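Only one chain is included here, represented as structure tokens and corresponding to the form predicted on its own.
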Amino acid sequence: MKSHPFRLGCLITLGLLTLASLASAAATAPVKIGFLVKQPEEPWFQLEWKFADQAAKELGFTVIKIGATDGEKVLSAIDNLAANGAQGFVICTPDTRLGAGIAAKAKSAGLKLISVDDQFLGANGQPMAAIHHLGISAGKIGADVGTTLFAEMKKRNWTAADTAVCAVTFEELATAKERTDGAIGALTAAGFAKDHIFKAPQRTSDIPGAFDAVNILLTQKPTVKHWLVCGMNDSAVLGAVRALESRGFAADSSVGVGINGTDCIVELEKAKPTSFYGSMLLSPKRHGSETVTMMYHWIKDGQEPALDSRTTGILITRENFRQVLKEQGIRE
């Protein structure tokens, strides 16, 4: 029987109102925006969390903060997110390798997704350069970690002779390692010789881990009287100078620049300066913030952000920490 042409163009005329209907409400529904991080309990993570909550107010959305701590709860944080109506999330993986499970799950999920801090890695261990992610110019800081080791060497008159590289390395981590190399690079570049730069290779991504491995190139080479320290962090810095510490060496014979800036403000506060000279200060309010406000964005108004974007870092010391904090909004 045929369709009475009134009756169609009714039919018609109704779905288009459905579908307008639908993608109205689609359009003015909360939007809510999961962030997950690997280390919750990490000073770095909670002040991402504390950016991202400024921006969500200051737009209009909600943050759903997730600890992550590994795969299965990163999987199990995902399912909940589309449960509790998100549309995307940010996320700082406990393990690049899972880059591929996570990007599939979002997908299933229908969630948008951005990666912080850590770069995903495909099954090649190459980075994966179609998800879309917000990081640091790793190479580049640790580059910056290397000139500023180089120029407090030649400020204090120490010779190439008598001065050695410690560099405490993680280089299952990418980002780790492209941070030391950036490092060591910068210091080769500068003339510092090749034979006086040592790896010590941490266990564990904390400070007893890179207490333990600076024990034991100490231990190997006694006779150097200057140590230049560099590392992936704070922490792996910080666990260096208390292995320089315990073998005598002190602010006057080793010098040792950290990363990240937020987990080394306990060292800089002492009252008597320690060999830790000083942090590059990476900006967990640009990654809080600006990530959200991205994802926010590609959900409200469709617009897709950059596939990849790069922050650096500023040179803190005991003399300038508490003004550079103060300006990046971190401390009071």
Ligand code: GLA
Second form
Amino acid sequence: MKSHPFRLGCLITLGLLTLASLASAAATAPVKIGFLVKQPEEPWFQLEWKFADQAAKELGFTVIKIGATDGEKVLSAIDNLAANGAQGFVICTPDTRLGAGIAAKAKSAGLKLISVDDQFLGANGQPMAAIHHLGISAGKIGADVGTTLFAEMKKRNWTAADTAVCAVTFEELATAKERTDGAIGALTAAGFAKDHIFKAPQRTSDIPGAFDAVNILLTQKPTVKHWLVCGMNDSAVLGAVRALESRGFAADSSVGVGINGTDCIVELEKAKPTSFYGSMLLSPKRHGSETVTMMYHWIKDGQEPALDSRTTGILITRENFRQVLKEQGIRE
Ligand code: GLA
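To complete the pair, please output the form predicted together with the named molecule; the form predicted on its own was given just before.
Next comes the full complex, this chain leading.
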């Protein structure tokens, strides 16, 4: 049977209308953005989530927060995000070597991707420069830790012969290695003897991992009188400080400087000073809100974010932490 030209016309118009309404539904679909973090128990990541939520509230989109502590959880989270109508996600991966797999999975699920904190590594072990990333200026921040430690040693009149450095390392993570390398570099540049610098490699990047690593080092070096401590973040230095305390070291015989500034607040609030002297405060606000805001504009307006952004740190100590945390919107 031949179709009547009028009927055919109607069908075509109807089809076009349906297509147009589908397209406009996509453009006006609510924006949903996943935010996956490797260690949801760390205050640092909880604050990233908090600031991501704040940005979402201001701009009118939804953040889906997921603790993704291993590779399997990351992959199933990406499936769930796609099924729930998300258009993209921000991730601090539990393992940077999963980078290529995560990028491929995001692509096949049609999700945009930004990495935060820990940059993906490709199959060749090099950073995946084509994946949009926001991280810290790790080497510079580490160097500031080293400079601070050296100044504190001088202030206390500790002699070079009696003093050693304990660098709590986690070298499988590039940003962590850059931080401790930066600290060691600044200390040696200031004249600290290389043969008084010892690494305590963490098996896990948390307080117990640092505690165990430093315990081993302290057993090996029983004659050191004063310790200067650096590490990849506050948890690394806190674990070291606890291990030092268990050997009788306190604020008058050891000094540690962390990185993050968000995971040491309880420590700085203690009435009696501990060996944890201070921390390089990073910006969970920028990491949390800027990443989701970049993602939002990418999804909504097709505005592609910068490929690589780096943030800086500022030293907080018992003297100024309340004021600085307030200024940074971290504490009331
Ligand atoms: C890594 C660390 C976190 C924090 C961020 C900052 O992911 O594990 O504790 O220092 O970097 O970018």
